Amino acid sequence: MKRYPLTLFLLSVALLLLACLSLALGSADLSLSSLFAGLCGREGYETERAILLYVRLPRLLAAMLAGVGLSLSGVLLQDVMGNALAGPNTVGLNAGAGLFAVLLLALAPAAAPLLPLAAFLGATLAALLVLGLAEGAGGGRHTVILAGVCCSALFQAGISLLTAIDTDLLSEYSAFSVGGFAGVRISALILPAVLILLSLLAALLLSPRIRILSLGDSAATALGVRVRPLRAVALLLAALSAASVISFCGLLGFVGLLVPHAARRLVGPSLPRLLLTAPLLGGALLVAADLCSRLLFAPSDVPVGILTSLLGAPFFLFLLMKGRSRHA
């Protein structure tokens, strides 16, 4: 596709002018040139050097790095099970995430620091214990999705059965169900974005592989495919990046399941394209929906993440209804 390279500039000048909006406009709007001063440290400019470095540039970085990594196991997930419908919070990894959280939190409220590393082992193993129960049942594309939404079910169930014992718990895990930006510290974003750029790495060196279970089961194994192995490293390769990015900003919902198809328009199906196509517009949707969350409803800060669940919604509806009328 010749329009290809030309997308992916457009995707990475769009994201660039996001991210400048992104540090210059909030509850006090920074120009250009102090914009500039206090990133480079000029005296006179302390003031704006703290809001940059310690409120915007995290929310910014933060935001960027949550669209690579859901757009990346959205991408992985809809490849691998052949499913429009897969994503990480339909497939039990924000459940599992969930589930953990609130567990710490009954458990051990004085270890609340230690929420996001909860959330990172439960989606971890929300997809270890799908993917165990999908190879028990014959581990078929359709079965994955299928023990996902049971393994989902279970897991809400157990946060609710938790929150209504503890009525405390609600107002702690509430924060952390939305999804949002606010707070984070750039030094909770450093092993988050280690793990998803290797994720990514692994996924792209993968992807001639893993494109190959589109065509079946059958197909890729007369192809000489190792299809079980495959499809377990590529689910935990989604996992791994959906979970990184839960552990410093909640349960954002929906983006993992939006970006793949919105790439998939600009590009095509090619996996390789989308693995790097889908990551840049999750990053600028984010960005973007984080900008408009701390401008349109100022002085309050909504979480990002109602705004990309009023995204996703919808989309989710009209993907179930076009799936309906195909089928009718």
The other form holds:
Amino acid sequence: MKRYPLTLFLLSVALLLLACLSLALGSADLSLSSLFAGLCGREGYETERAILLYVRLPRLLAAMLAGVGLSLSGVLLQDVMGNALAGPNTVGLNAGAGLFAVLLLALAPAAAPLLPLAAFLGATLAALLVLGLAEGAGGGRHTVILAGVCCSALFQAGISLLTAIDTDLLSEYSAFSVGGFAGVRISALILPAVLILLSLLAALLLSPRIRILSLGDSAATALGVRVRPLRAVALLLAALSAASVISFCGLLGFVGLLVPHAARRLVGPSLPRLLLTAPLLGGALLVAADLCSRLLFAPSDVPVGILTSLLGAPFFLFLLMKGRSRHA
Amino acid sequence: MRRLLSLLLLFSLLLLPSCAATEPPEETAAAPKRVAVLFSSLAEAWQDAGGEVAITVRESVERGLVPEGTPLVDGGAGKRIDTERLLSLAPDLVIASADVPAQVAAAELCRAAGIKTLLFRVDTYADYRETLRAMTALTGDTAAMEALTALDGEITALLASPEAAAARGQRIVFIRAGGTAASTKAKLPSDHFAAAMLSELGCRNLAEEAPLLVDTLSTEAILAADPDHLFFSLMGDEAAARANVEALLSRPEWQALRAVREGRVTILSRALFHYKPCLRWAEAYRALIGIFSEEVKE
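Given the form predicted on its own, corresponding form predicted in complex with the partner chain:
After this comes the whole thing, all chains and molecules, with the earlier chain placed first.
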């Protein structure tokens, strides 16, 4: 019983420490005193100020927000669909965002600054399409997954076709598809932050009902839950959250899949607990990943998406093996 | 049956190591008449050498090197070659780029089909010079040989000129910019011929100082290094790339750079620095030298 508050506390402390490290460290070797001088706006420390306020701070905020958003999305998707492999990828969000991004770059390259909006629209419309298809096929959990997989494949084919026709698009799309926080601005985070936090709040309010869905559709209906509308709302919240993240950092892999599993190891399967734990854990994970991406090959800037995939896969296997030995 | 054989040959070619640098031309009794050139810069070089391009790719038409209606084997820059169409057009010589895997594969297929092929890699002026020498040896065009000799002399004189000394030791960042921030990346001399030219002039590319350049230099590293000059090469849609660069330079962190505040930022002209400049290579060197020597005068 005491473990849950302690876990939350420790995760919060870890996130805070990582945030401080993220501001203090980077590919430029700057002392704390010079950073502080830059923060205070002292003359002669303009470079330090620029690095702190316009490079490190936006990346820190973006990493935290992306961790919260993707983890929230993953928790909702896995819980609602009762599938441990569910994630933003599964319901076609990433592929939908990618397709709309490529369409924008192909049809209106001058409108490239609207890429975040295109990605957001693509992810959201993909989720609506998947939901609509699933509803038409009966609305069960498995039909949502199947519809998501089919739509993902379709969107990926569209992306491949467009990049095959215009090979210049490939380099633009590659940068977007790997995912990262380089060049992110605080102004681009405001609207996604509002959407993610509203989604989190709504998910917390609905969590007592959403958790009943895990008992199965028949049991949930018998308990008075309106299964299909609730599932649709939960999926929409997941989609909004993930789409908001995609809009400012591209297609970050593994976070939405991995973090809910790790959170379950810490606090168990209770949805309300997961909805608080997973975002903290996801935020800490991405802040740490961003820090590593800036330090490991400094002064090179490795896209965070590469690290999350490189580290996420073995860590996920570790969790699976640990879970298997526990059951054994 | 022929299609199956072609597919089997292509598959086995994937297991072979890719072809490398310039290959010396085989001796031929007469100059080739029906030449397929699979890369627009090589098409220009072949024409500079006095040759005619009979078959090529769409980009050669868009650049005005060949007229509309010229048989094409790719609708773009030659990154995907329609080998079936290429074989059906029956060239007697195929010239391809060793940098493009699809062209290397197409060249191997042609070679297996008994068609003479040449692979060239043109990353620097020295590569271009050797390429042109090899091509003029095939065409026998003495005027082209003289033009190459004159170009070589001009470039040698430019590199040794007092104006060129202004570039030595200048700390630069060379950035390839697309339409989005994510596709805007600092590059090494080996990544772009203009960056190689700047290195040849004695500039210090800050990307080279990274122990291992993975993807790009971090903005932090560029800010901390505060380079003397920024060079941008635009790719993709020019208007979108230019707008992206202007938006980037207007950001507060980039405004903190002395080079940005003092106007030492150059967006390289596509006319000279997007495609290989070929016979205009001296003009390209002169343009770069001019940037540094004007700064010295100021």
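Since this is a predicted model, take the numbers as computed values, not measurements. Take the two forms, find the largest set of C-alpha atoms that superpose within 1.5 Å, and that set is the rigid core. Residue numbers count along the first chain shown, from 1.
Core-superposed comparison between these two forms: the CA of Leu30 exceeds or equals a 2 Å shift.
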